[in-house]
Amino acid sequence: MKRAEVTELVLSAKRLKGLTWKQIHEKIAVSTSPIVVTAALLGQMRLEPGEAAKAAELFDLPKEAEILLTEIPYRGSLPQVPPTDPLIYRFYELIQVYGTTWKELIQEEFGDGIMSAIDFDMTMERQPDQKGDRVKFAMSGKFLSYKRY
């Protein structure tokens, strides 16, 4: 079994059971970020063994799939760059337009380095707005200075 097959089993069971990602998060790992749980079930992160057992039960997965959910994944899920899905492309577009600005502002504030995507937190929330609801993402990554050697 391959990790992509587990993702397909999860998506199929989610669809057939009529579950939302929020409901899935509440049943599998309420103490973990819903973004991490969703990413793990889509093959980009891993679950702890107890979380994987709950996922396997929820989605009626075979034992091998449960084990695969705990393994370190091969990350990076875009089938092509630039992405063609309009929602994902907007994030790509944000990087194209604001990437150099974010780089300058971060490095001016912190120095020569990067924002970690490993020691990282992210939240997403819906913000009601009279002109149409808004999507709010907040990202927080540890700053890692480049070292001279």
The other form holds:
10 protein chains.
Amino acid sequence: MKRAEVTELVLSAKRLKGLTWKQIHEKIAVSTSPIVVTAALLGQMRLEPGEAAKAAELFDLPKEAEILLTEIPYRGSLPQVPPTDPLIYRFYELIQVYGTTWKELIQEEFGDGIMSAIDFDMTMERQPDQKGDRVKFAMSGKFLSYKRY
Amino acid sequence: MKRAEVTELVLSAKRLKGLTWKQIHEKIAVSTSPIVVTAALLGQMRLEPGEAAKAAELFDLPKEAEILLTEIPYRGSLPQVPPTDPLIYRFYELIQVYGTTWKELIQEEFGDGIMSAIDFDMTMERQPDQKGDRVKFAMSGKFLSYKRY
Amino acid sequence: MKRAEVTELVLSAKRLKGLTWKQIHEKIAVSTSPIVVTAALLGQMRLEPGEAAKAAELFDLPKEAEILLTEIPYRGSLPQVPPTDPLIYRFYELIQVYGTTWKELIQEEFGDGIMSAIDFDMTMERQPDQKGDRVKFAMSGKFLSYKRY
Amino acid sequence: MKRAEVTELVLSAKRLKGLTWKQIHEKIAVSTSPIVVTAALLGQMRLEPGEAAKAAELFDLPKEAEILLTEIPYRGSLPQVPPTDPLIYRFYELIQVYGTTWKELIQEEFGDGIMSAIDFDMTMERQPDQKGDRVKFAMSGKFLSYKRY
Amino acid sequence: MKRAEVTELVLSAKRLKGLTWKQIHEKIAVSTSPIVVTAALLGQMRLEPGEAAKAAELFDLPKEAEILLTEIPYRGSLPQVPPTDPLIYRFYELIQVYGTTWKELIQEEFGDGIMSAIDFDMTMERQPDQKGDRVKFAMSGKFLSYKRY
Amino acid sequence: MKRAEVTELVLSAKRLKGLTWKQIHEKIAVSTSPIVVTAALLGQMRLEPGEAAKAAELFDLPKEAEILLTEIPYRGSLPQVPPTDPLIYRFYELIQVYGTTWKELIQEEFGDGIMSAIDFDMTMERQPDQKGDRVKFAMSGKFLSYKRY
Amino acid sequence: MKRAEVTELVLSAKRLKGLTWKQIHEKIAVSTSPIVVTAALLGQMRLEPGEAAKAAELFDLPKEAEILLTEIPYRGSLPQVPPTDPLIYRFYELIQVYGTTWKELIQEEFGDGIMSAIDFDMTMERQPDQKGDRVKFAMSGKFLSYKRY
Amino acid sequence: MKRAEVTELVLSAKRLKGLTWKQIHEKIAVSTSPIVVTAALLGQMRLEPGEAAKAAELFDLPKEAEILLTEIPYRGSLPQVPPTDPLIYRFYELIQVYGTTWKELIQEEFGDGIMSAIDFDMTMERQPDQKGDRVKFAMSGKFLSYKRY
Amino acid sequence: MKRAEVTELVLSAKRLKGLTWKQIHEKIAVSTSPIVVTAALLGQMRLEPGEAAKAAELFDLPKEAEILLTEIPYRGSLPQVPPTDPLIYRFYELIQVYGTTWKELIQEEFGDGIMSAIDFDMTMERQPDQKGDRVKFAMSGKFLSYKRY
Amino acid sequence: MKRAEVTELVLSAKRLKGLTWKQIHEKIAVSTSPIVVTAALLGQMRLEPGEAAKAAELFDLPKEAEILLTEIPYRGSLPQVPPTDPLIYRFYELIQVYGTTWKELIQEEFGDGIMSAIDFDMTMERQPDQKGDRVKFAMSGKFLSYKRY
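Switch from the form predicted on its own to the form predicted together with a further copy of the same chain and print that structure.
Then the entire complex follows, led off by the chain already shown.
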């Protein structure tokens, strides 16, 4: 069984049971954020064993699928790059347009290094706005300096 | 004269005068945020005429360069994709790992559509943290629904 | 079940029942245009639940396929880029030849921004012509200005 | 002298003289539409000799540049594909999302063939709209049937 | 059923019955040339309904396959580009070496436009030659001028 | 001096002197066909020394350019593949659509091997036609069998 | 049945019967060299009917597989290019490093043309050597001159 | 000064002095084979200091060019892959067609490992043949076994 | 049966039996290091027959899978390049940043040649560290000089 | 001035003065390792101001180059990927062959996370060996766990 097959089983059960990601998070998560739970069920992160057991029950998954949800996956969620889906493409466009700007400003503030994509968290929320609601992302990643030995 | 040559003139003058992007923003911007001013000087956004005039004075730019800074550029700042620079790559990695998750969660909350990369703003700040300071990004884009005619 | 499988089921039923897209649109659509209905059945847009129910009846689709037709798909309809099919390639060629021209003229008229591909509609019709009939496309997309915060 | 150098000369003169494409078209065109004149000056179409002579005068071009403007160029205006510029990308996205739909609908209406990108014309105009003005494109291309010998 | 599956059924039956393309063309074609019949059976062109019926009988194809042979396919016959097969690569090499030459000579003779790949026919024959027989291709395509509106 | 610079010198002189490829061929060629002379001047074939000397005189080329015209070039005339120029793309499209058909028919007639792109000649002519003149290509290449040792 | 499936059947039978390519060549070949027999069984060349019959018996292949072995395959044996397998990559590296050298030396000796990859044979043998045995390849291909018509 | 500029200086001098690679090898080489000398002058290998001194004299190279010829270059001689030049492509085609065959046969004879492209030599010669002379390549590379620690 | 299927059988059994790579190495290896055993079970190296027999018993593999584990695989373990998985990407990033540095320093110390990736071994261990444990890799490959014949 | 031009100035001066990287490191470095100093001079890392001043003196660099050496570069040292240079390719090959193995073993030992390429150091030394000296690399990177918020 491959991780991609687990994702397909999850999506099929979610669809037929009419569940939302919010409900799934509430039923499954012990200490994991909604973004990480969703990413794990889409094959990009891992769940804690207790969470995987609840997921297996919720989605009627076989034992191997339950174990697979606790394993670290081979990450990479996009079938092509640049992404063809318009919603995901917009994030890619932001890197194309602002990538060198982010590099300049982060390095002016922090020196030589990177923002971690590993020690990283993020929240997403709706920001009501008269001219049309907005998607608000807050991302925070530890700054890691290039070490010099 | 090409826009890329303006960028090179700006970076050379910035370097020899020892300016920071923060100082440049203070000297140039009328109503434009630091991120947009930096992006404009790196060839990805445009400046208002008054800002371009100040930039031309600050960096000793010829007239054509000043006009070019007010023109809408052909956008795209990265010499290769995926980006080879580690700082910029981490943003690309976030899309690889979380792209489908963002799609699911945004669409569950907002319905079918995208987060605009045009009606979009963002701030970047240092978040002090005992275990190591963090880079905090807050992004906010208008949600645009797929219209059905 | 994957969205691509739904598309295959739809095309197979359409073929064996001898239906045209025009007929399908008449039998299925509540408020959706022929272009969007066709795009949805080809896996690129979603149908309203009532439309999906009619589609499921018309094409003898299983329940999961019906639900899938109401879900927002991962968009991108082309197996390769540039497209190898001559009809689709001609549109790609138009972008190659006229892309920078459209950019210049739209931006001269509207300023810095884009024509939305989300708040967008289009019609296609036959334009009789003595020298050979013509395909007429009318496209209209909301202009979105780059916001400056 | 290469065609790309002519384009750069034209853009530089346009910038320093503060001309718009609309003004340029009025001063240069004999029988050619604004879209084709702009495309020609951007290196994608050719001008009639009389038009090229006027362009050479308007932009102070050398003789070889004037001749080059009457030559058929090696077409293709985009530095990368998919295009990184957001305005041009949106057209590419339309092909990704609607390409197979256009193929189905055109072929249902016209039979096996293509819409010509050669015997082709197009207009672009502003469509006032309370919720925000819209870009309106009307394209019309001769339908060419696959001949069977 | 996908068009590629029809191609595989045809090739399998052709192989087991020991048929040649020449024989197949004689048994199937009403008014279609050998090149078009072969291309249709390889999934690149469509057959007339009467031809498809004969093909279905000859190759014992199911009803859906017969209908598929009359549908316009998504064209593009090569699994990779540049083609890895030596015979097909030689044609690709001709474009690499002579492409710009053809462009110059056709345009000097005909003006600005293209040779149609749609209103196009071609024959292939053996040309006996003492130093080794030769493959002779004669191709003829309608010249289409760029229209100027 | 590089071969591409010779091509640029030739095209510039041709343009300023108002020469056609037909005239150039008449003035230069000793025993070489128009297609090969044109290809050589575009950097894809070589000229005989006597032809190169005439070319050098006709185009006022320096000595090194004259020698370069007699050298075998590194072949490949297209700046990108697939070609973005519409005229050249149509040939590429023919390979996409008919490539596997040519393979089947040539191999049915000749057995296992290829049509040479080296021992190869071709002519191009105008074929008058009431419905619009046609471009006629006749290509002939020696068939080379796979040898079995 | 596809040619790739025949290759898989052959490799599976070879593995379970513990055969070497040398033994297979001895049992199957009538007049074909070991390299060509191996290449044919790997889907890149064809066998003579008598050889295919013996191969079918040796590997318990069905009738269609036997016929497929006598058909000319769509050639190209590598799943990716550049090849990821270290042994095959070394040959690719030789082209990267020595490709232009071979071109210069072959053309200095033979004039304008190519070494045929069709009228071509090759042998591979072990060359004992105290410092470690060596792989010795001898390749010989007919020189084909560019013909000038 | 870059290595590519040295190659251009060498080729220009070779051309204007009418030298062949054979003559160059005779004048320059102390202990290096013709293939390696040619590869070095084309920027892929290095010369011994004494050889570089002779090369500098023969081609009137500046001191930095002479030193560069003794440096180890960044190897890779092809402007694109797959190579567009027909002569070099034929070698690439051999890997496409015979790559997996070479892997099978070398590994059956030698076990798990590779043929070195570093401890490697090769000769090229003309093989007279009534049906047309042949290019004969003999390559010999040390076999390197995968070590198991 | 393909090698990739063996890998999937192994991973599935490992998962359901709750084994670690360390335990697997202890149960299977005769003389092979943990890195090579793991690589072999992931389809990149081969096992000795005795080791394959133990692996077959441990994982309940069929006979053909056992033989496949002793065969030399077609190597290359990454589904895309650059790798999308963050852990593996970091190694790729090291080559991007330090590749030319390694080349300079190795060649300054050893002369012209390469570090073998065939006669190569490596160990990986945990290096305790107060600021966070470190991954320590020690790699050692035989230096191979370019031979000059 | 671009960073790539600084690298070229450094390499040219190093060449003409006959310096080694070891000597350069001794003359320039205050607290930076040889690998980082070399990487900085090749445009991949930055120097401390004092080091840059010494480098400017040693290599006769202009002031802007000295400043550029202290700036954080846009990293990425390879002109193509996969790298064509044999020495650098071998490292790439190691990732192809062992990438998934490293992932399995590091994650079994450390859990979900990555080895940092930022908080990272490395040494390279010669390991004498009777069968041929070896290149020994020791790499050590901080392990970073995926944080769960």
